[in-house]
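Next comes just one chain, in structure tokens: the form predicted on its own.
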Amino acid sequence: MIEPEQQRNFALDVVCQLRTAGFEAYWAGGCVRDELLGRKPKDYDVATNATPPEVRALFGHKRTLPLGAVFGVITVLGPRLAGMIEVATFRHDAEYSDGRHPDRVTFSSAREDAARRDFTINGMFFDPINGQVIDFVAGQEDLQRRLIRAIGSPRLRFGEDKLRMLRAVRFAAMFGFTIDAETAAAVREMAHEITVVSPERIAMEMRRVLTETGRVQGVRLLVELGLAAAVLPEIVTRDDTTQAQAEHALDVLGRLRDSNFSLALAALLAEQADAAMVRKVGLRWKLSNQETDEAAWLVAHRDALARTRFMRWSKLQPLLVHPWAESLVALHEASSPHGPDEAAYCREWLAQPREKLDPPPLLTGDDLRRHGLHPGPNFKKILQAVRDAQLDGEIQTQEESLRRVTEMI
């Protein structure tokens, strides 16, 4: 577990060991750009003159990894709590063949490391020994017009990394900013090469878009810059029906209680997919099998908890004892006219001992074994009714449930 203010202290002692070496170092990219929003950063990059070599050789090579070292960047290990930081020598991108990574890189200098950097919130450095922000790109003047703007050309910032262009949107989403006008014609112009750009990094991409507080901005964006068409076309409305899905959708989204990816996607989806639909994006994501089945059973199963208490109990307990109950309960309460309500009830009963919520079966299959009868078809469905006789309360011994099977047979 890293702990933020040991992790902050860690960065400063880099740039610190740098300095005093006799290199040029700051902060560099989104920590500072947090910094100045009085946000606390998730992680620290630090940026230098320093080549690789003589990162390596100042810290060591016991607390040094060169797992990036052919794009200038070595990994500095730090205390146990305080993490890992990323040392990168200031360098020039060379040409990105592959839309994602530079050919090759030549170190440089600070000003040209801005330069080759995504948007201008993320191009600034900072020195923390005497707390000067040194900017080249006019980022503090977007920060404060809430503007997400690329670097130098949109065109070709988006032709060297793809990537670009969904951060570009979760950027937006994520701060409540506005895309530069030159910066969302780009995307518009080149949201159909995203596809180039590997399953998993757009999923990587979706999941933070979908689980920030602005998500419902973000898929709005998703859909104005046509980058839905590109990565999830299911969401792209064609009539006025399937905008009116849509916009309900998106309400869901909204309102839902902090949420994880599945459930996010689940909602952005249900109005518009089948579980089948679901798990095509799930394929073309190449997303984990956990999180794939969540969201596909969410989508089979937004309409179960209608009527919570109006249902017999043996229809309701099999899904509040399922082990994506609470997601469900969160889908309905935001999608349903009556949903707070009846998740407010399933809530109740998902409070319950485990042992009221979900007692054992008063029969197993050696039971019915013992009673004569011979493994077959009908020994699921009359284990299912005993069960579903036994949560209704018309049943509440063995006795009882051996009688009624008699009578089944």
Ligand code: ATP
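All values derive from a computational prediction rather than experimental measurement. Positions refer to the first chain, counted from 1. In this text, the rigid core denotes the largest set of C-alpha atoms whose superposition between the two forms falls within 1.5 Å. Compared with the form predicted together with the ligand:
- Core-aligned CA deviation for residue 284 between the two forms: less than 2 Å.
- Comparing the forms between the two forms on their rigid core, the Cα displacement of residue 35 stays under 2 Å.
- In the core-superposed comparison between the two forms, the C-alpha atom of residue 301 has shifted by less than 2 angstroms.
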Contents of the next structure:
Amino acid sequence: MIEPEQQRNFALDVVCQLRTAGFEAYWAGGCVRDELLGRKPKDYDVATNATPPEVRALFGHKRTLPLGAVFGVITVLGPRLAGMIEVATFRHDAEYSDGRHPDRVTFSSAREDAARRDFTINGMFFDPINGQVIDFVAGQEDLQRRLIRAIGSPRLRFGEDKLRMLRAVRFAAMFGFTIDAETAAAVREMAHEITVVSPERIAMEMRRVLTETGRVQGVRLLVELGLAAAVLPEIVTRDDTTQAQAEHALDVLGRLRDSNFSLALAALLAEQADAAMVRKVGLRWKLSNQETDEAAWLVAHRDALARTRFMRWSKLQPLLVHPWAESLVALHEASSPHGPDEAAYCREWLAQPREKLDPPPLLTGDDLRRHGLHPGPNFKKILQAVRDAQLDGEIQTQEESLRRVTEMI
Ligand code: ATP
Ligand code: MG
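Just the form predicted on its own so far, so send over the form predicted together with the ligand.
Complete assembly follows, chain above in first position.
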């Protein structure tokens, strides 16, 4: 557990210690933007002219991790509730020959460090000791105008690292900002090149676009700017029918209350895709098996909760005891907001004690074997039929179940 107040104090403390030791040090990037917007930063990053060995010497080897030292980043561990702070040496990135990462980094000044960052609103420093913003890139002006604008030439900057195009969409959506015209034009032109970026990095941004506030806007931007055609062509529409489906999918996405990525992906794809297509997306983005399985299961069962009040319990119960039941209920609720309140009905069941929702079976495979039945194709069917009869209240005891078995054979 990280306590935001403690995290902030520790971030201040790290800057103070660096300054006392004679170095330049500021808060940098996303945390400055968030502080100026009055939002709680997820984490604080510190930028300094101290080199990685100097940072380690100052905070001690025990309290630092050199995981990103080649990029000039040292992680400084704080008190238990404060988490950790990444302390990065001012740097500029020399050449990006592959459109993904810099060939090498050179330590430099605060001004150059600002210039290598992606967007003006992400390119500011803040001196937490005297409360001063250090802004070489006119980030404050763009914050005021609510604009996402690349630092320097958008085409050059997207050419260096193509993931920045997706990041532009993510930040615009998250904050409800507009993408500056020249920056947006560059994304449109270069969107198809996004595929040189690793699936993992693409997935990381997509996870955030689809789960944070503004996700509907995020998806609209992906489509408009041509990024969807490259990373998620499944949602690009071809005619009026698919257009109407896509609009419905966006409504569903917008109504979701929780921020589960698989659920969001299922909501987005359920209208136009089947489980197999969801699996293709999972492979394309190298999602975890659990993420892909959950999204595919949700799409396969998207209509399963319609008319739940009329369903046999033996049909509904297996859905409600499923590990992803909550997501399925949420998807159903978001998909049919005006229908009868099946979600409420399902949630009443989900709130029941487990023994009631999922009573132990009256009959197991072992019981059947003891009664001389051999495992085979019928074996499973018989067990299932007995289980259904139990759930539907047709039989109450083991004796009755065995009688059922005899009848069936
Ligand atoms: P979040 O609140 O989502 O963490 P953030 O702005 O902190 O947003 P990070 O990915 O944590 O985003 O990156 C921290 C900072 O590093 C950014 O604000 C930006 O200045 C810089 N940065 C991150 N990724 C890139 C990139 N691909 N190209 C250029 N600068 C980047
Ligand atoms: Mg961050």
